[in-house]
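Take a look at this one chain, the form predicted on its own, written out in structure tokens.
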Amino acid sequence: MAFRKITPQDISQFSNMLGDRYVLTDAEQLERCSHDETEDLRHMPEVVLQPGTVEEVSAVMRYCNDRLIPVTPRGAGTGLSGGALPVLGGVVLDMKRFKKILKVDKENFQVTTEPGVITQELQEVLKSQGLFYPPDPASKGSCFIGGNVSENSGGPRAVKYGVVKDYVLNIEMVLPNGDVIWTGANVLKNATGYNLTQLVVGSEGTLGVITKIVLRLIPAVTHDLLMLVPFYSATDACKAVNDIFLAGYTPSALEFMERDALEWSMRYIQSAGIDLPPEIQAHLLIEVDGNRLEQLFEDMEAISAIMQRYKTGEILFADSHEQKQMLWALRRKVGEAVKSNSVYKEEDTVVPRALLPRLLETVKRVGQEYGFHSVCYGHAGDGNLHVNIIKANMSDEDWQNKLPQAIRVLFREVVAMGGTLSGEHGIGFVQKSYMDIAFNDIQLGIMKKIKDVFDPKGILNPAKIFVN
């Protein structure tokens, strides 16, 4: 399909849809939505527009619908997979005055939200009247929770409570031709017709623009308890891993930080942290929650016992709020870190909990064979790896031709282990080249042709996902 440049009369027509203020062309806004968090790749829209209500998504999209003009739609900028990129230029459809939370249902445990709602202020709010919803992607206090639905986030306690595509019972959402639609309802079973709702989580801001959004809430939990275990043996880490669970233990959170994670962490946040004797290569950051305290002290001291069947240094219990609070900051700002270090690439691989230490070895083995540094971390409870591929001292040579053959080798023994391309961070733009690994030419062709259903003419999000 081939697109065409925005024109004068475009900025005019738009500036009647949104009112000038709206429809934003000057090179400091552009520069804004040229890029998300993704590596530094930059990519120029023609304008951004921020539009505050459904008729106006609505009329924007049929506009665009009917001249061939490609939409980005764009969150909080904060994604890692190059999804709110305006690839092929034309409008970013910036929805952060999308901003309120509409209702909560205390009765029913729901929220109805807008989806330019920053995700940690959402909750915080749902936690002053009693309720939970549990996702917390590392960029919780920036990112929007229509960017969390549009990319399926998880978060350190997936391992728990799940992914954001548990929490979701009915979305608002513009179709590229401007049609307006709820995908499903407000009730917790819904065995009529196919389920729009699930398929539209997780589909990358390609199959329509999210404007309202209903969640699923539980009650909030009363207690928490953090420990921090150092082991001598990254690999020993990841096995412990599954131990747990063996025991009949299921933590609210449980990552992995590899040494270099948590050093680069430590500068990145200037804080002294914790002590890191040299002979500690990697720690496991635990967490249990509920709401009987002594049965939580309990499970850390079942826990603790499990972890010290390897050889481990002295674990840590967290005994402060603050204390726990800088814990968690060093695991939530270890990818700030790395990309403040270095060029950089990073793998959101997962892989069925049990292989965890299996693909660690892999990850090290194909580095050492293409001859990258890796740092390592995650959510090891789910077995979900993130893995960052530092440029460091490789030629630009290698890291444009040679470093994605070993990117390709790696997820092809990610898949032979039952694991998959991405855990949360989605395909966007940076990793669809890769998607014949994960799935045959029948799995794409269906795919496709789920798009094609939703946006025939292709405008909406461009250049994600797939190839051609």
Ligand code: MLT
Given for the second form:
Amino acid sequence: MAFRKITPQDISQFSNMLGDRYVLTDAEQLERCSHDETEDLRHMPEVVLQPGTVEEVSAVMRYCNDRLIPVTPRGAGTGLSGGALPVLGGVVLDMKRFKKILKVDKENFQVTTEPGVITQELQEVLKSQGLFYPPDPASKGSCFIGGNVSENSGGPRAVKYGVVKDYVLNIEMVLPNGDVIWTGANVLKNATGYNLTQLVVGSEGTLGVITKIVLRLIPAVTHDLLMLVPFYSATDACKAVNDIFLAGYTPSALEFMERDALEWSMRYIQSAGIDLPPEIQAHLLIEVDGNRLEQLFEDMEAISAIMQRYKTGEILFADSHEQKQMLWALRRKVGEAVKSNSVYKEEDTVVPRALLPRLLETVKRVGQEYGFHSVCYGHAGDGNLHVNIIKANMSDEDWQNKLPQAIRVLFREVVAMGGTLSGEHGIGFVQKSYMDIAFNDIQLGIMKKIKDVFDPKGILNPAKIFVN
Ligand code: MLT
Ligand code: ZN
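Here we have the form predicted on its own; I need the corresponding form predicted together with D-malate.
Let's see the whole complex now, leading with the same chain.
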């Protein structure tokens, strides 16, 4: 499809629709919306639009659809697969004005929110009313709930509480042609027709623009305990993960960090935080939560006994709120620490949990074969390993040509284990050339037809998920 460039006439039409101050063409705003948190990628939009109502989103979409102008929706720009990059130029639809929590329905344990609410702020408002929305991506202090729904985000608590898809009941969205629909109903069970809600969750802004979200909630939990377990061997740390579940425990978080991940994060946030003896190769950060503290102490004791089947260093039990905060900050800042340290590429591999040790070994073996260093960390309890491939002294030529081959080899092995390419970061722009490893032509054909039904002219978030 040949897209059209934006003209001065388009700009004045957008101004009529939204008001001048919400039509941005200055260099600073274009630059801000030219990137997200994905590596060092930059693609300039031609204009940034900031609609404030569903009617305005609808008017913009109808206008752009009629004139073949590409539109890329944007949340807080914290994505890690390039989903918000306007790779074909055109409009960035910046949803930051959609920042109202519309209704907390305490009786029904539901909240209706606009997509531009910061996830942590939503969680705090709900917590103050005894309600709990668990999904907590590492960027929860800055990401938007709309972006989380678009990417089907996870985060550390997914191991016990599930990911975003497990909480979305209903979505209001604007289709590329400007029509506005709700995808389902505000109910806990729904066997009525195709599940459009779940189709839209994780569709990476390619099917419609989300304008309202209804989430299911659960009662707030009152207590949690946290411990950090050092291991002499990273493979042992991965093996210990499954033992916890086999013994009948489901922690509320079970995170893995290779030595480099923790060391880089400590340096990045300048925390003298914890002692890191040279022989320690990896850590597990383990949290349990619930409403009965004695029960949690018992669980922690039982889990630490399981850990001692392996060669571990001294386990650190966080004994204050501040220490818990410090340990979580170290974990949550690993991604940023890696980014600040080196040119890198991040993969988001996921396998059936019991195969986590094999996944780690495969990453290291492929790294050795192709000459790359990796820093691995992530949601071990979900079998979800973030593999940060570090450029270090790899030549530019190898980085450009050899690395994609190495990633293909890695992904093939992941898929052969019953795993897949992305657990929570999405495919977006940077992983699309590997989709043929996860899906054959028939499967990809079905997905492309779905895209076509929603967006026959292909104007919405083009050049994402599929190669063509
Ligand atoms: C995390 O688990 O820290 C997030 O997915 C972010 C990241 O991997 O950079
Ligand atoms: Zn993650």
